[in-house]
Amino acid sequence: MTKPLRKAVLPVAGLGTRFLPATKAIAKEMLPVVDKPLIQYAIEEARAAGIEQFCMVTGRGKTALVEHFDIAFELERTLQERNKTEALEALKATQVEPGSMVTVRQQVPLGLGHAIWCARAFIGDDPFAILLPDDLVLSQTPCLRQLADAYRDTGGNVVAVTEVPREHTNRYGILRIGKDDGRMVEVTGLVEKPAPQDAPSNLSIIGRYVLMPEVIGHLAKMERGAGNEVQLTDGMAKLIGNQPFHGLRYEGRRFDCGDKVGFLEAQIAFALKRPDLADAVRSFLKSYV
(Lines of atoms letter the chains of each structure in order from A and count residues from 1; the text may use other names and numbers.)
(Lines give C-alpha, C1' and ligand atoms only; values in the text may rest on other atoms or scores of the structure.)
Protein backbone atom coordinates (compact mmCIF):
# COMPACT_ATOMS: atom_id res chain seq x y z
CA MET A 1 0.00 0.00 0.00
CA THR A 2 1.31 3.46 -0.93
CA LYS A 3 1.86 5.59 2.17
CA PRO A 4 0.26 9.04 2.02
CA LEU A 5 2.51 11.98 1.19
CA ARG A 6 2.30 14.41 4.11
CA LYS A 7 5.83 15.77 4.63
CA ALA A 8 7.94 18.31 2.72
CA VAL A 9 11.53 19.44 3.12
CA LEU A 10 12.56 22.90 1.92
CA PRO A 11 16.34 23.46 1.70
CA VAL A 12 16.85 27.19 2.33
CA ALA A 13 20.36 27.46 3.79
CA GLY A 14 21.99 29.06 0.73
CA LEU A 15 23.67 32.46 0.93
CA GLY A 16 22.02 33.94 -2.18
CA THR A 17 25.29 35.46 -3.37
CA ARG A 18 23.95 36.04 -6.89
CA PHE A 19 21.55 38.64 -5.45
CA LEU A 20 23.96 40.63 -3.32
CA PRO A 21 23.67 43.25 -1.99
CA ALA A 22 19.89 42.63 -1.70
CA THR A 23 20.53 39.40 0.21
CA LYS A 24 23.14 40.82 2.60
CA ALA A 25 20.61 41.08 5.42
CA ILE A 26 17.59 39.14 4.12
CA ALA A 27 17.21 35.55 2.99
CA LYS A 28 16.96 35.16 -0.79
CA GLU A 29 13.81 33.07 -0.24
CA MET A 30 12.17 36.19 1.20
CA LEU A 31 12.59 38.08 -2.08
CA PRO A 32 9.10 38.78 -3.42
CA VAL A 33 7.65 37.86 -6.77
CA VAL A 34 4.98 40.56 -7.13
CA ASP A 35 3.82 40.63 -3.49
CA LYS A 36 4.65 37.20 -2.06
CA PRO A 37 8.09 35.90 -1.08
CA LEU A 38 9.44 32.83 -2.82
CA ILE A 39 9.15 30.74 0.34
CA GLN A 40 5.41 31.44 0.55
CA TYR A 41 4.85 30.27 -3.01
CA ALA A 42 6.62 27.02 -2.08
CA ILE A 43 4.57 26.45 1.08
CA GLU A 44 1.30 27.19 -0.73
CA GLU A 45 2.25 24.77 -3.52
CA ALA A 46 3.02 22.10 -0.93
CA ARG A 47 -0.31 22.63 0.83
CA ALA A 48 -2.13 22.24 -2.48
CA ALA A 49 -0.51 18.81 -2.79
CA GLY A 50 -1.81 17.69 0.61
CA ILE A 51 1.37 18.38 2.58
CA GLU A 52 0.71 18.89 6.29
CA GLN A 53 4.20 18.97 7.85
CA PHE A 54 7.09 21.20 6.77
CA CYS A 55 10.80 21.18 7.55
CA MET A 56 13.00 24.09 6.52
CA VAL A 57 16.72 23.33 6.40
CA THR A 58 18.14 26.72 7.30
CA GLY A 59 21.44 28.45 7.95
CA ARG A 60 22.63 31.50 9.86
CA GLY A 61 20.58 34.64 9.33
CA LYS A 62 17.47 32.82 8.11
CA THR A 63 15.15 33.45 11.05
CA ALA A 64 12.87 35.71 8.94
CA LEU A 65 11.72 32.61 7.05
CA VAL A 66 10.19 31.19 10.20
CA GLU A 67 8.86 34.54 11.40
CA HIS A 68 6.99 34.95 8.12
CA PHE A 69 4.75 32.01 8.98
CA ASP A 70 4.11 33.03 12.58
CA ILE A 71 1.16 35.10 13.79
CA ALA A 72 1.97 38.84 13.91
CA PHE A 73 -0.39 39.91 16.70
CA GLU A 74 0.52 43.60 16.72
CA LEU A 75 0.27 43.92 12.95
CA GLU A 76 -3.08 42.13 12.82
CA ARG A 77 -4.49 44.25 15.64
CA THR A 78 -3.43 47.43 13.87
CA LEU A 79 -4.99 46.27 10.60
CA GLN A 80 -8.24 45.39 12.40
CA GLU A 81 -8.37 48.80 14.06
CA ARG A 82 -7.94 50.44 10.66
CA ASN A 83 -10.46 48.13 8.94
CA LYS A 84 -7.82 46.86 6.51
CA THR A 85 -9.79 43.71 5.72
CA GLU A 86 -8.03 43.02 2.43
CA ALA A 87 -4.60 43.14 4.06
CA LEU A 88 -5.81 40.90 6.87
CA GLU A 89 -7.05 38.38 4.35
CA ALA A 90 -3.66 38.38 2.61
CA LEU A 91 -1.97 37.46 5.89
CA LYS A 92 -4.05 34.29 6.33
CA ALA A 93 -1.99 32.41 3.75
CA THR A 94 1.14 33.01 5.86
CA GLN A 95 -0.19 31.08 8.86
CA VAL A 96 0.47 27.38 9.42
CA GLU A 97 -1.01 24.95 11.92
CA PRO A 98 0.74 25.05 15.31
CA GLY A 99 3.48 22.45 15.41
CA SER A 100 3.39 21.79 11.66
CA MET A 101 6.62 23.64 10.81
CA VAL A 102 10.08 22.77 12.12
CA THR A 103 13.57 23.90 11.20
CA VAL A 104 16.96 22.22 11.29
CA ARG A 105 20.35 23.83 10.73
CA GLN A 106 22.80 22.94 7.99
CA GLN A 107 25.90 24.36 9.66
CA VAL A 108 28.25 23.73 6.74
CA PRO A 109 27.48 24.06 2.99
CA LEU A 110 28.15 20.51 1.84
CA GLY A 111 25.54 20.31 -0.90
CA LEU A 112 21.88 19.56 -1.45
CA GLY A 113 22.24 15.92 -0.46
CA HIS A 114 23.74 16.96 2.86
CA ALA A 115 20.89 19.45 3.41
CA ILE A 116 18.31 16.69 2.94
CA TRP A 117 20.26 14.39 5.26
CA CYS A 118 20.05 17.11 7.92
CA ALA A 119 16.25 16.60 7.91
CA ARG A 120 16.53 12.84 8.57
CA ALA A 121 14.78 12.90 11.97
CA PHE A 122 11.83 14.78 10.46
CA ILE A 123 11.61 12.40 7.48
CA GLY A 124 11.74 9.19 9.52
CA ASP A 125 10.23 6.27 7.60
CA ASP A 126 7.85 8.34 5.49
CA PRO A 127 7.82 9.39 1.85
CA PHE A 128 8.56 13.08 1.52
CA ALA A 129 8.53 15.92 -0.97
CA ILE A 130 11.36 18.37 -1.64
CA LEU A 131 10.71 21.87 -2.93
CA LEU A 132 13.52 24.21 -3.93
CA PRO A 133 11.99 27.71 -3.60
CA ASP A 134 14.32 29.11 -6.27
CA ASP A 135 12.34 27.09 -8.83
CA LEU A 136 8.98 28.79 -9.28
CA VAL A 137 6.44 27.06 -11.52
CA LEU A 138 3.45 28.82 -13.09
CA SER A 139 0.85 26.18 -13.90
CA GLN A 140 -2.86 25.40 -13.89
CA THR A 141 -2.32 22.54 -11.42
CA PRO A 142 0.43 23.21 -8.87
CA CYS A 143 3.58 21.32 -9.84
CA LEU A 144 3.91 19.34 -6.61
CA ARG A 145 0.24 18.36 -6.84
CA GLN A 146 1.03 16.85 -10.24
CA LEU A 147 3.90 14.89 -8.68
CA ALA A 148 1.75 13.77 -5.74
CA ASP A 149 -0.90 12.45 -8.14
CA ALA A 150 1.78 10.59 -10.10
CA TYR A 151 3.18 9.14 -6.85
CA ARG A 152 -0.22 7.74 -5.95
CA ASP A 153 -0.40 6.07 -9.37
CA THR A 154 3.12 4.66 -9.57
CA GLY A 155 4.43 4.47 -6.01
CA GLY A 156 8.12 4.99 -5.39
CA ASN A 157 10.14 8.01 -6.40
CA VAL A 158 8.91 10.70 -8.79
CA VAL A 159 10.83 13.79 -9.93
CA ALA A 160 9.70 16.73 -12.06
CA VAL A 161 11.62 16.90 -15.34
CA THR A 162 11.93 19.27 -18.26
CA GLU A 163 13.90 19.32 -21.50
CA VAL A 164 16.96 21.55 -21.57
CA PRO A 165 19.26 22.51 -24.46
CA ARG A 166 21.87 19.77 -24.80
CA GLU A 167 24.66 22.33 -24.45
CA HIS A 168 23.35 23.09 -20.93
CA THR A 169 23.32 19.54 -19.54
CA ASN A 170 26.45 20.34 -17.51
CA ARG A 171 24.29 22.57 -15.28
CA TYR A 172 21.74 19.95 -14.19
CA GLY A 173 21.00 16.44 -12.99
CA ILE A 174 20.20 14.50 -16.18
CA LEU A 175 18.10 11.35 -16.62
CA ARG A 176 18.94 8.12 -18.36
CA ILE A 177 15.53 6.91 -19.47
CA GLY A 178 13.72 3.69 -20.34
CA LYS A 179 10.02 3.56 -21.17
CA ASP A 180 8.55 6.92 -22.16
CA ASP A 181 4.85 7.57 -22.80
CA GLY A 182 5.38 11.25 -23.55
CA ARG A 183 4.49 12.40 -20.04
CA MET A 184 5.90 9.84 -17.61
CA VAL A 185 9.35 8.36 -18.15
CA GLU A 186 11.00 5.42 -16.48
CA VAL A 187 14.30 6.51 -14.93
CA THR A 188 17.09 3.99 -15.41
CA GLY A 189 19.95 6.21 -14.30
CA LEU A 190 20.93 9.70 -13.12
CA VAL A 191 24.03 11.70 -13.93
CA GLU A 192 24.93 14.95 -12.17
CA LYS A 193 25.98 17.75 -14.55
CA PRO A 194 27.33 15.65 -17.43
CA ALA A 195 29.20 17.23 -20.33
CA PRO A 196 26.92 17.60 -23.38
CA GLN A 197 28.70 14.83 -25.28
CA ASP A 198 28.28 12.46 -22.32
CA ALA A 199 24.67 13.28 -21.40
CA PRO A 200 22.33 10.26 -21.69
CA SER A 201 19.37 12.56 -22.54
CA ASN A 202 18.39 16.21 -22.30
CA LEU A 203 15.79 15.61 -19.57
CA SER A 204 16.71 17.59 -16.47
CA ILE A 205 15.37 17.39 -12.94
CA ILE A 206 13.95 20.64 -11.57
CA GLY A 207 13.48 21.48 -7.89
CA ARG A 208 10.47 19.25 -7.19
CA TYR A 209 10.82 15.70 -5.89
CA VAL A 210 8.84 12.96 -4.16
CA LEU A 211 11.31 10.52 -2.61
CA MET A 212 11.30 7.42 -0.46
CA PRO A 213 13.03 7.62 2.95
CA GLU A 214 15.63 5.01 1.91
CA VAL A 215 17.54 7.79 0.14
CA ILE A 216 18.69 9.02 3.57
CA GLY A 217 20.72 5.85 4.15
CA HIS A 218 22.67 6.49 0.96
CA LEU A 219 23.19 10.19 1.75
CA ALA A 220 24.43 9.26 5.23
CA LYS A 221 27.57 7.76 3.67
CA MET A 222 28.62 11.34 2.86
CA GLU A 223 30.12 10.34 -0.48
CA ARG A 224 31.33 13.41 -2.36
CA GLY A 225 30.26 13.95 -5.96
CA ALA A 226 30.26 16.89 -8.39
CA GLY A 227 31.77 20.01 -6.85
CA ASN A 228 33.12 17.88 -3.98
CA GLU A 229 29.64 18.05 -2.41
CA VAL A 230 27.18 15.44 -1.19
CA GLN A 231 24.87 15.31 -4.20
CA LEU A 232 21.20 14.40 -3.85
CA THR A 233 21.35 13.07 -7.42
CA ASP A 234 23.94 10.47 -6.40
CA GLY A 235 21.79 9.31 -3.49
CA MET A 236 18.72 9.03 -5.70
CA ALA A 237 20.68 7.02 -8.28
CA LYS A 238 21.23 4.31 -5.66
CA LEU A 239 17.45 3.79 -5.41
CA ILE A 240 17.05 2.95 -9.10
CA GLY A 241 16.45 -0.74 -9.64
CA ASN A 242 15.33 -1.24 -6.04
CA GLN A 243 12.24 0.98 -6.11
CA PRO A 244 10.02 2.46 -8.83
CA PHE A 245 11.59 5.67 -10.14
CA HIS A 246 9.88 7.95 -12.64
CA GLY A 247 10.26 11.40 -14.14
CA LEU A 248 7.15 13.49 -14.80
CA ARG A 249 7.01 16.03 -17.59
CA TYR A 250 4.97 18.51 -15.59
CA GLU A 251 2.50 20.99 -17.03
CA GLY A 252 3.58 24.58 -16.51
CA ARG A 253 6.46 26.99 -16.93
CA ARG A 254 9.42 27.01 -14.60
CA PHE A 255 11.31 30.17 -13.67
CA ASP A 256 14.79 29.97 -12.19
CA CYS A 257 14.50 32.64 -9.51
CA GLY A 258 18.07 32.00 -8.38
CA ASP A 259 19.06 33.80 -11.58
CA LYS A 260 18.49 37.54 -12.02
CA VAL A 261 16.93 37.26 -15.48
CA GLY A 262 14.72 34.34 -14.42
CA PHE A 263 13.63 36.28 -11.34
CA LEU A 264 12.72 39.34 -13.40
CA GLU A 265 10.82 37.21 -15.93
CA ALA A 266 8.85 35.59 -13.12
CA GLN A 267 7.78 39.05 -11.89
CA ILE A 268 6.27 39.83 -15.29
CA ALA A 269 4.69 36.41 -15.85
CA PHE A 270 3.04 36.25 -12.43
CA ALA A 271 1.89 39.89 -12.61
CA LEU A 272 0.24 39.24 -15.99
CA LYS A 273 -1.77 36.44 -14.39
CA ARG A 274 -3.22 38.85 -11.83
CA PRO A 275 -6.54 40.44 -12.86
CA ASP A 276 -5.78 43.46 -10.66
CA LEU A 277 -2.40 44.08 -12.32
CA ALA A 278 -2.41 42.61 -15.82
CA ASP A 279 -3.74 45.64 -17.75
CA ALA A 280 -1.42 48.11 -16.03
CA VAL A 281 1.60 45.85 -16.54
CA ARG A 282 0.85 45.37 -20.25
CA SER A 283 0.47 49.13 -20.59
CA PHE A 284 3.82 50.04 -19.06
CA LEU A 285 5.64 47.22 -20.86
CA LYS A 286 4.74 48.83 -24.19
CA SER A 287 6.83 51.86 -23.29
CA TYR A 288 9.95 49.70 -22.83
CA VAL A 289 9.81 47.20 -25.68
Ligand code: G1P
Contents of the next structure:
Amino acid sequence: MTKPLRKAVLPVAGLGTRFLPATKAIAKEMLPVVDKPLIQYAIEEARAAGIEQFCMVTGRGKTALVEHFDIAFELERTLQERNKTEALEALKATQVEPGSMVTVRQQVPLGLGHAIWCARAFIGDDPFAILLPDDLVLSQTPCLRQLADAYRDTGGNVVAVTEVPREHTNRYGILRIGKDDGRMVEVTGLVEKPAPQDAPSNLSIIGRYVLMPEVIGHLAKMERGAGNEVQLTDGMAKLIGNQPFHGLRYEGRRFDCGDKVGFLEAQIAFALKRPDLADAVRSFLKSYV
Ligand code: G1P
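Output block for the form predicted together with ligand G1P, input the form predicted alone:
Below is the entire complex, every chain and molecule, led by the chain shown above.
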Protein backbone atom coordinates (compact mmCIF):
# COMPACT_ATOMS: atom_id res chain seq x y z
CA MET A 1 0.00 0.00 0.00
CA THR A 2 1.43 3.36 -1.01
CA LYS A 3 0.86 6.37 1.18
CA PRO A 4 -1.75 8.66 -0.45
CA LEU A 5 -0.45 11.67 -2.36
CA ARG A 6 -2.04 14.82 -0.94
CA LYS A 7 0.68 17.49 -0.98
CA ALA A 8 2.20 19.58 -3.74
CA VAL A 9 5.09 22.02 -3.75
CA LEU A 10 5.17 24.77 -6.36
CA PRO A 11 8.48 26.58 -6.67
CA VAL A 12 7.68 30.13 -7.79
CA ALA A 13 10.64 32.15 -6.58
CA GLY A 14 12.34 32.52 -10.00
CA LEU A 15 13.20 36.00 -11.21
CA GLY A 16 11.61 35.60 -14.64
CA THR A 17 14.51 37.36 -16.34
CA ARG A 18 13.66 35.83 -19.72
CA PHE A 19 10.38 37.76 -19.74
CA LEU A 20 11.61 41.19 -18.73
CA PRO A 21 10.25 43.81 -18.86
CA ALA A 22 6.87 42.02 -18.49
CA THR A 23 8.04 40.48 -15.23
CA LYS A 24 9.55 43.61 -13.69
CA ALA A 25 6.64 44.19 -11.30
CA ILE A 26 4.65 40.95 -11.62
CA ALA A 27 5.60 37.32 -11.06
CA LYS A 28 6.19 35.33 -14.26
CA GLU A 29 3.75 32.71 -12.93
CA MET A 30 1.03 35.38 -13.21
CA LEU A 31 1.50 35.64 -17.00
CA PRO A 32 -1.68 34.34 -18.62
CA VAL A 33 -2.08 31.67 -21.23
CA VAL A 34 -5.29 32.82 -22.93
CA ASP A 35 -7.01 34.15 -19.79
CA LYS A 36 -5.60 32.13 -16.90
CA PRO A 37 -2.27 32.67 -15.15
CA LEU A 38 0.28 29.86 -15.30
CA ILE A 39 0.03 29.30 -11.54
CA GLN A 40 -3.69 28.58 -11.80
CA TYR A 41 -3.17 25.91 -14.44
CA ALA A 42 -0.71 24.25 -12.04
CA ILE A 43 -3.08 24.40 -9.06
CA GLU A 44 -6.00 23.07 -11.12
CA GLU A 45 -3.85 20.23 -12.43
CA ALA A 46 -2.76 19.37 -8.89
CA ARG A 47 -6.34 19.34 -7.65
CA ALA A 48 -7.35 17.04 -10.48
CA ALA A 49 -4.69 14.63 -9.19
CA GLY A 50 -6.18 14.57 -5.69
CA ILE A 51 -3.82 17.13 -4.13
CA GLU A 52 -5.37 18.87 -1.11
CA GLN A 53 -2.47 20.86 0.33
CA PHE A 54 -0.33 23.34 -1.54
CA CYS A 55 2.94 25.02 -0.69
CA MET A 56 4.25 27.81 -2.89
CA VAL A 57 7.94 28.55 -2.47
CA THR A 58 7.98 32.27 -3.15
CA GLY A 59 10.42 35.14 -3.15
CA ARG A 60 10.35 38.92 -3.16
CA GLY A 61 7.72 40.57 -5.36
CA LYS A 62 5.47 37.51 -5.50
CA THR A 63 2.53 38.65 -3.36
CA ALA A 64 0.12 38.64 -6.34
CA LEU A 65 0.44 34.83 -6.39
CA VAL A 66 -1.01 34.65 -2.89
CA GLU A 67 -3.67 37.28 -3.61
CA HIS A 68 -4.77 35.34 -6.67
CA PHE A 69 -6.10 32.47 -4.55
CA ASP A 70 -7.82 34.66 -1.97
CA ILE A 71 -11.37 36.03 -2.00
CA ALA A 72 -11.58 39.36 -3.85
CA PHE A 73 -14.48 40.61 -1.77
CA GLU A 74 -15.08 44.06 -3.31
CA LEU A 75 -14.70 42.72 -6.82
CA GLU A 76 -17.18 39.89 -6.22
CA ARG A 77 -19.65 42.30 -4.68
CA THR A 78 -19.45 44.63 -7.67
CA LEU A 79 -19.86 41.74 -10.11
CA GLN A 80 -22.89 40.48 -8.17
CA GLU A 81 -24.50 43.92 -8.29
CA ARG A 82 -23.97 43.97 -12.03
CA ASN A 83 -25.18 40.40 -12.55
CA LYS A 84 -21.91 39.33 -14.15
CA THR A 85 -22.42 35.61 -13.56
CA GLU A 86 -19.76 34.40 -16.00
CA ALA A 87 -17.09 36.58 -14.45
CA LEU A 88 -18.12 35.40 -11.00
CA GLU A 89 -17.80 31.78 -12.12
CA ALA A 90 -14.28 32.49 -13.39
CA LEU A 91 -13.37 33.93 -10.00
CA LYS A 92 -14.76 30.91 -8.17
CA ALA A 93 -12.18 28.70 -9.85
CA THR A 94 -9.41 30.70 -8.13
CA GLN A 95 -10.54 29.82 -4.63
CA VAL A 96 -8.85 27.16 -2.59
CA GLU A 97 -10.08 25.53 0.62
CA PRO A 98 -9.40 27.77 3.59
CA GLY A 99 -6.08 26.82 5.14
CA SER A 100 -5.02 24.56 2.28
CA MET A 101 -2.37 26.87 0.83
CA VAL A 102 0.79 27.96 2.57
CA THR A 103 3.83 29.82 1.36
CA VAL A 104 7.44 29.62 2.41
CA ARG A 105 10.08 32.05 1.35
CA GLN A 106 13.27 31.18 -0.48
CA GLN A 107 15.32 34.23 0.46
CA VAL A 108 18.25 33.45 -1.83
CA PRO A 109 18.06 31.85 -5.30
CA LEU A 110 20.37 28.87 -4.71
CA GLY A 111 18.61 26.51 -7.13
CA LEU A 112 15.55 24.28 -7.51
CA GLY A 113 16.87 21.76 -4.95
CA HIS A 114 17.23 24.53 -2.39
CA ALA A 115 13.70 25.77 -3.16
CA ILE A 116 12.25 22.30 -2.48
CA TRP A 117 14.31 21.98 0.71
CA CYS A 118 12.72 25.28 1.86
CA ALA A 119 9.37 23.40 1.92
CA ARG A 120 10.70 20.64 4.24
CA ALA A 121 8.41 21.45 7.19
CA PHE A 122 5.38 21.30 4.88
CA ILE A 123 6.50 18.00 3.35
CA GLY A 124 7.22 16.26 6.65
CA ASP A 125 7.17 12.46 6.20
CA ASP A 126 4.75 12.41 3.28
CA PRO A 127 5.13 11.72 -0.41
CA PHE A 128 4.69 14.95 -2.37
CA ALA A 129 4.28 16.26 -5.87
CA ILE A 130 6.21 19.09 -7.48
CA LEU A 131 4.78 21.17 -10.30
CA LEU A 132 6.93 23.72 -12.11
CA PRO A 133 4.33 26.19 -13.44
CA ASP A 134 6.55 27.11 -16.41
CA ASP A 135 5.86 23.69 -17.87
CA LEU A 136 2.33 23.52 -19.19
CA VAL A 137 0.93 20.22 -20.44
CA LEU A 138 -2.03 19.89 -22.75
CA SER A 139 -3.42 16.35 -22.36
CA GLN A 140 -6.53 14.23 -22.10
CA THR A 141 -5.74 13.22 -18.53
CA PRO A 142 -3.98 15.93 -16.50
CA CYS A 143 -0.26 15.13 -16.41
CA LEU A 144 0.04 14.97 -12.61
CA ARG A 145 -3.00 12.65 -12.52
CA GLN A 146 -1.10 10.29 -14.81
CA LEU A 147 1.90 10.41 -12.45
CA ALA A 148 -0.27 9.92 -9.36
CA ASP A 149 -1.88 6.84 -10.95
CA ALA A 150 1.54 5.43 -11.84
CA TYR A 151 2.73 6.12 -8.26
CA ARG A 152 -0.21 4.14 -6.89
CA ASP A 153 0.87 1.16 -9.01
CA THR A 154 4.62 1.22 -8.47
CA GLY A 155 5.21 3.23 -5.28
CA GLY A 156 8.37 5.28 -4.85
CA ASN A 157 9.43 8.15 -7.05
CA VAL A 158 7.89 8.89 -10.45
CA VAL A 159 8.86 11.75 -12.77
CA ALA A 160 7.27 12.81 -16.06
CA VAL A 161 9.64 12.33 -18.98
CA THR A 162 9.80 13.04 -22.67
CA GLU A 163 12.29 12.57 -25.49
CA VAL A 164 14.20 15.70 -26.52
CA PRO A 165 16.58 16.29 -29.42
CA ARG A 166 20.16 15.32 -28.47
CA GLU A 167 21.35 18.90 -28.80
CA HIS A 168 18.93 19.99 -26.07
CA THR A 169 20.06 17.64 -23.28
CA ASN A 170 21.95 20.54 -21.67
CA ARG A 171 18.62 22.21 -20.82
CA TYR A 172 17.12 19.41 -18.71
CA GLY A 173 17.55 16.69 -16.14
CA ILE A 174 18.37 13.54 -18.14
CA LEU A 175 17.72 9.87 -17.29
CA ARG A 176 19.97 6.85 -17.47
CA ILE A 177 17.49 4.11 -18.14
CA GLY A 178 17.13 0.46 -17.21
CA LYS A 179 14.04 -1.61 -18.01
CA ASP A 180 11.71 0.16 -20.40
CA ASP A 181 8.21 -1.02 -21.32
CA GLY A 182 7.65 1.91 -23.69
CA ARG A 183 5.61 3.83 -21.13
CA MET A 184 7.29 3.35 -17.75
CA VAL A 185 11.06 3.34 -17.58
CA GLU A 186 13.22 2.31 -14.70
CA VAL A 187 15.60 5.12 -13.76
CA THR A 188 19.14 3.95 -13.02
CA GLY A 189 20.80 7.36 -12.98
CA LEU A 190 20.08 11.08 -13.34
CA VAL A 191 22.25 13.91 -14.62
CA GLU A 192 21.38 17.60 -14.61
CA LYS A 193 21.90 19.41 -17.92
CA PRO A 194 24.60 17.18 -19.44
CA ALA A 195 26.30 18.20 -22.69
CA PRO A 196 24.91 16.15 -25.62
CA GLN A 197 28.04 13.99 -25.81
CA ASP A 198 27.82 13.14 -22.08
CA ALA A 199 24.07 12.54 -21.88
CA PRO A 200 23.16 8.96 -20.90
CA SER A 201 19.96 9.18 -23.03
CA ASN A 202 17.75 11.83 -24.58
CA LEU A 203 14.92 11.21 -22.12
CA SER A 204 14.38 14.40 -20.14
CA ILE A 205 12.45 15.30 -17.01
CA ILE A 206 9.66 17.83 -17.34
CA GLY A 207 8.35 19.85 -14.42
CA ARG A 208 6.11 17.19 -12.83
CA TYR A 209 7.38 14.94 -10.05
CA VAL A 210 6.08 12.58 -7.36
CA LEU A 211 8.83 12.21 -4.79
CA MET A 212 9.44 10.53 -1.48
CA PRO A 213 10.29 12.75 1.51
CA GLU A 214 13.76 11.17 1.86
CA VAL A 215 14.97 13.45 -0.94
CA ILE A 216 15.02 16.32 1.58
CA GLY A 217 17.82 14.71 3.60
CA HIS A 218 19.98 14.63 0.48
CA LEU A 219 19.14 18.22 -0.50
CA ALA A 220 19.99 19.38 3.03
CA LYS A 221 23.65 18.69 2.31
CA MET A 222 23.51 21.71 -0.03
CA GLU A 223 25.96 20.21 -2.48
CA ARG A 224 26.33 22.43 -5.53
CA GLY A 225 25.86 20.94 -8.98
CA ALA A 226 25.29 22.24 -12.53
CA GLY A 227 25.44 26.05 -12.69
CA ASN A 228 26.79 26.03 -9.11
CA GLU A 229 23.21 25.54 -7.89
CA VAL A 230 21.71 23.04 -5.46
CA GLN A 231 20.04 20.77 -8.00
CA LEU A 232 16.90 18.76 -7.31
CA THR A 233 18.13 16.24 -9.89
CA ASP A 234 21.25 15.52 -7.80
CA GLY A 235 19.18 14.98 -4.66
CA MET A 236 16.85 12.61 -6.54
CA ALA A 237 19.81 10.69 -7.97
CA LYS A 238 20.79 9.70 -4.42
CA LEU A 239 17.45 7.91 -3.95
CA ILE A 240 18.11 5.51 -6.82
CA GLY A 241 18.87 2.01 -5.57
CA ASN A 242 17.18 2.63 -2.21
CA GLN A 243 13.67 3.28 -3.49
CA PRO A 244 11.77 2.54 -6.70
CA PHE A 245 12.40 5.30 -9.24
CA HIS A 246 10.52 5.49 -12.53
CA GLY A 247 10.05 7.83 -15.44
CA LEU A 248 6.61 8.02 -17.02
CA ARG A 249 6.23 8.88 -20.69
CA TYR A 250 3.06 10.88 -20.10
CA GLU A 251 0.38 11.32 -22.72
CA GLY A 252 0.14 14.94 -23.83
CA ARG A 253 2.04 17.86 -25.20
CA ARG A 254 4.33 19.99 -23.11
CA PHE A 255 4.96 23.70 -23.61
CA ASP A 256 7.97 25.38 -22.06
CA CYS A 257 6.39 28.66 -21.00
CA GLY A 258 9.69 29.88 -19.59
CA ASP A 259 10.73 30.34 -23.21
CA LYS A 260 9.21 32.98 -25.51
CA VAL A 261 8.48 30.64 -28.40
CA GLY A 262 7.10 27.94 -26.10
CA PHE A 263 4.90 30.52 -24.39
CA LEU A 264 3.51 31.81 -27.70
CA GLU A 265 2.88 28.26 -28.89
CA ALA A 266 0.98 27.52 -25.68
CA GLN A 267 -1.27 30.54 -26.29
CA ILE A 268 -2.23 29.20 -29.71
CA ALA A 269 -2.61 25.57 -28.66
CA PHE A 270 -4.76 26.40 -25.63
CA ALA A 271 -6.85 28.95 -27.55
CA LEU A 272 -7.56 26.36 -30.26
CA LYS A 273 -8.98 24.06 -27.56
CA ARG A 274 -11.45 26.70 -26.44
CA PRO A 275 -14.90 26.39 -28.04
CA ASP A 276 -15.49 30.14 -27.60
CA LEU A 277 -12.23 31.11 -29.35
CA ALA A 278 -11.13 28.30 -31.67
CA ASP A 279 -12.91 29.45 -34.84
CA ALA A 280 -11.81 33.06 -34.55
CA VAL A 281 -8.21 32.07 -33.78
CA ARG A 282 -8.05 29.55 -36.64
CA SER A 283 -9.32 32.09 -39.11
CA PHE A 284 -6.91 34.88 -38.13
CA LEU A 285 -4.00 32.44 -38.06
CA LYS A 286 -4.63 31.65 -41.73
CA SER A 287 -4.10 35.30 -42.59
CA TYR A 288 -0.59 35.22 -41.09
CA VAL A 289 0.81 31.99 -42.48
C1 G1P B 1 14.46 22.29 -14.08
C2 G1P B 1 15.18 21.02 -13.62
C3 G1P B 1 15.43 20.09 -14.80
C4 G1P B 1 14.14 19.80 -15.52
C5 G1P B 1 13.44 21.12 -15.93
C6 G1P B 1 12.06 20.84 -16.51
O7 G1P B 1 15.36 23.03 -14.88
O8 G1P B 1 16.38 21.37 -12.96
O9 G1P B 1 16.00 18.89 -14.33
O10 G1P B 1 14.39 19.00 -16.65
O11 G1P B 1 13.29 21.99 -14.81
O12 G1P B 1 11.49 22.02 -16.99
P13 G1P B 1 15.15 24.59 -15.19
O14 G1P B 1 14.06 24.68 -16.22
O15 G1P B 1 14.77 25.23 -13.89
O16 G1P B 1 16.47 25.08 -15.69
